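Take a look at this single chain, the form predicted alone, given in structure tokens.
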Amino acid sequence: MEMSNRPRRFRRTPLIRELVAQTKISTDQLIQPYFVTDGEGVKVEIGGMPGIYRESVDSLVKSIEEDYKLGLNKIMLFGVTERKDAMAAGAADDKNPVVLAIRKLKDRFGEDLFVSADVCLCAYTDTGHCGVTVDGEIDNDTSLPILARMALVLAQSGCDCVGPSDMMDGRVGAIRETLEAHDLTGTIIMAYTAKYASSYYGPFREAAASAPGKGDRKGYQMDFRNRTEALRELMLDEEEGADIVMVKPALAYLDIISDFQRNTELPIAAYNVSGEYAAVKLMARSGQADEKSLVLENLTAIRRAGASIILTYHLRDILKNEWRLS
């Protein structure tokens, strides 16, 4: 048969297809999530994220030392207190399990570690929202100094870059105000720019004891069924400041980062957030994927739509079971 056309001939041996592979992903990339919390000695599974703990301090840094040597040297934050009330004051003091694991970590690694952080009052609201609420409504205005004041502690305890996930509206510009006028004009700030309403972030919610205690995150987070409004999103984050902009969850959101690609200079980040985390793990473990091809094929199709950071709880498995990734 005469065909002078066959796109096969790409695909006919592992180095062919390496030299003409149009996506590729370093470890570089990837930035780790771990959950720190308060008390000492304290190393607890999450049962939906296989893999995955709770810390306390103490913990955290032996387990970020021992990652460390893997390879390991860009990790996120989150933080997991009891210490919870209608303010939100846990966030911003010194007993914060986030502030003195970021201490720690900056003395025993310096700029050998890049430390983000999450700046969210989920986990320190008695309500479990991630603003403050005020006659029964969740406060915008009065949620950002609180925010601001949370961004600003972080920073001054040696974050290298703050993430701020509430959604509230002005938050970014907030911020960036606050960091500022304290001369803090280093810290990158990473906005979860268009951060979904999603089921899929269950297993999260569990780490982080941050589930809503009365109703749900609607009212501040994005519509699932909207697309052009991430880009109104994307605006307003660069204008206010953002040096980072991120869509969560990854998955099911691929044309928003797509989108975003197409419509910034900034770095756009992922968040290959539990529950995608939890379904390869699931699938993996029941037979029915190869746990590596799923991470590549996941972790690829995000890199393709046009992330250039993904946040992901794959990194340590990835590293200690020296998956090549590209």
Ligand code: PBG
The other form holds:
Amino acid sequence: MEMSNRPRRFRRTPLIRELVAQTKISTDQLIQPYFVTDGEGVKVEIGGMPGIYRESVDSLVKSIEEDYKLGLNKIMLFGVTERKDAMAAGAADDKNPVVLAIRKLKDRFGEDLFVSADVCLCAYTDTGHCGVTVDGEIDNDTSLPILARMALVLAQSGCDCVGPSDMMDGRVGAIRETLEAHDLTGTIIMAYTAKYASSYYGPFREAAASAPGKGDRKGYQMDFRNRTEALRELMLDEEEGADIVMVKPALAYLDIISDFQRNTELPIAAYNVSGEYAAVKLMARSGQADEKSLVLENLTAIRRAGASIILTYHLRDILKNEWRLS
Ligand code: PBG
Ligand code: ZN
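What does the same protein look like in the form predicted together with the named molecule, given that the last one was the form predicted alone?
Every chain and every other molecule in the complex is listed next, the one we just looked at coming first.
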């Protein structure tokens, strides 16, 4: 049979496949999340997330020293604390475990470790919501100065990058203005621009002890039926001064990542979230799939859709096992 086009020619040998591969992943653009909590000598594995821990500052610094030896040098910190109240006082407190961790890590590593930190109130409010409650409602505008103060305290402690994940309107602008007013001109804002209300955050909420006591997050996180609204959020975050724009979760939202790629010059990040990680671990542990192959396929899909930066809990495993990612 005569055919002028045979796409299978490119699939014939490993070297030919390598030659024509379009998408490659580098660990240079992956960020590992960590959970830091109060106390000393605490290190508790998180249910549903094997290999991921909630740890006190002393333990966290040791873990990061070990991970650094593997080549891991970009991290995102999340705070976990028992200290919760109506106005999220713990969020912008300089005894906050995240602030203490950043100071230690920056003393120890300086610019050899890229440190980013989450900016959100849900770990610090008694309601577990990402903004503060006034008269029974999540109050957007009352939350803004608290978020901005939290970002300021993190930046002052030496954080390279702050990541607002609260989804209040105007928060990127409020944070940028506060940072500028304090001459913190070098702090990167990685905005959770299109953060959807997702069931894939399940394991994280246990990790961060941040599940809302009542209700859900649909009043501020995006509705997964909506696509163009993500572009509206993108435009606003760009105007307000974001440096990096993020889509979250990643795998069920590849269309949104791809929309971002066609509509922004900014670097695009995607958050490969806790539930996506847990699903991989479940399949791998029950022998239904090879873990490395799953991780490679998932991260490549996220990269192919248009994200250059990926926040992923898999990074430590990738480095530890020396998985080749291309
Ligand atoms: C808090 C926050 C969440 C995640 C990152 N920041 C959870 C949520 O919104 O409930 C999710 C991360 C993950 O699932 O890995 N605002
Ligand atoms: Zn939150």
